[in-house]
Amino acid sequence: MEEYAKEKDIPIMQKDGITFLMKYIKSHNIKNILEIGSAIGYSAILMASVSEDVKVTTIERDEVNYMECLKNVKKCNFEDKINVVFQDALEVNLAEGTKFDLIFIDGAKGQYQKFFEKYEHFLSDNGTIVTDNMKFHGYVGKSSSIESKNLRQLVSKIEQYIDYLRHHEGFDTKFYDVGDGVAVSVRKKNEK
């Protein structure tokens, strides 16, 4: 999978980076996950090995990657693990009352705030929200000197999120300095 994602071109997480969630999901006992970005399965694959009773389920809208990660997925045994859907994220209706352990951003990074607003109500009281690529090859931080007018505003949307991951009142947000940057934000205890 790393050698077809290089190959065409399609970004997965780095290999620090899938380690760290990885051993994330093992050490906080995470059963229930959505992936907001499927690419070609690369992730949720990983995320779906590293116990038994973890269960995936993983939004992609590009058809070409939708179909690859559906092949990995198979060619995996997986089938009864991770469920792969084809459409926007931000179009999914999630049932009601479904909850996650986790919630896992890794799409379109110009949508990330949107992703975590509209996603957030689907977490468990005790729920983590990673999102990746929070250095987003090493421009966050400097998009004032970006010269590419597309390329600027796409850092500057993950510059805001990062803003308003490290305001929300709802949840305390640590950066870790793995794969292209990791933010963990933990849902606060609900003090009553």
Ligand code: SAM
Contents of the next structure:
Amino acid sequence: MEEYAKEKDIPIMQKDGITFLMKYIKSHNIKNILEIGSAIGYSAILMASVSEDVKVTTIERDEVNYMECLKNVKKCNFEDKINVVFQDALEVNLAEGTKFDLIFIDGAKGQYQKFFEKYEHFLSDNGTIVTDNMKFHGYVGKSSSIESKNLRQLVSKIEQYIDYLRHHEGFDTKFYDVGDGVAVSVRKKNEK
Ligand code: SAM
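Requested next: the structure of the form predicted in complex with the named molecule (the form predicted alone having been shown above).
Whole complex next, starting from this chain.
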């Protein structure tokens, strides 16, 4: 899968980033995960492999990636553990009362805050939201000096999201310098 992603230029989580996330899932006994941005299923499959009890719902809006993800889930015999949803994550309607122990945000970088705001309502008490690419290849923190307008806007969105997380009253966020930078936001007790 790593080779396929490299060949097709599909961004997947960096090795130490996914290793960190798998350890977190194991040490916190996490069972029910929502992932936004499946790509070809690499992180969903590794998260689901942490223990027999882990179940993952993963959302992907790109049809080619979605089909490849389904293929990979089937290859691993993980059809019972991973539910792949083909839709834009901002348009998905989850059933009232659905709860996840961990939500992993890894979709379009410019939409991170929207994902957070939409899905925090589906997080269990004391649940965790993990976000990838907080360093964005070393560009974060340097947006004003980036020449390309598109890249500057994208990086600036990530910087705004980091600020949003830092000031969120309902969550405590820690930033880890692993992979491409991982944010771990834990819901504060008694907050919903
Ligand atoms: N989590 C994957 C992994 O590490 O193996 C990598 C995900 S890749 C960085 C981002 C994926 O999110 C792409 O396949 C893209 O099509 C998908 N995506 C972006 N915005 C989305 C959205 N609003 N809804 C669903 N999927 C989205």
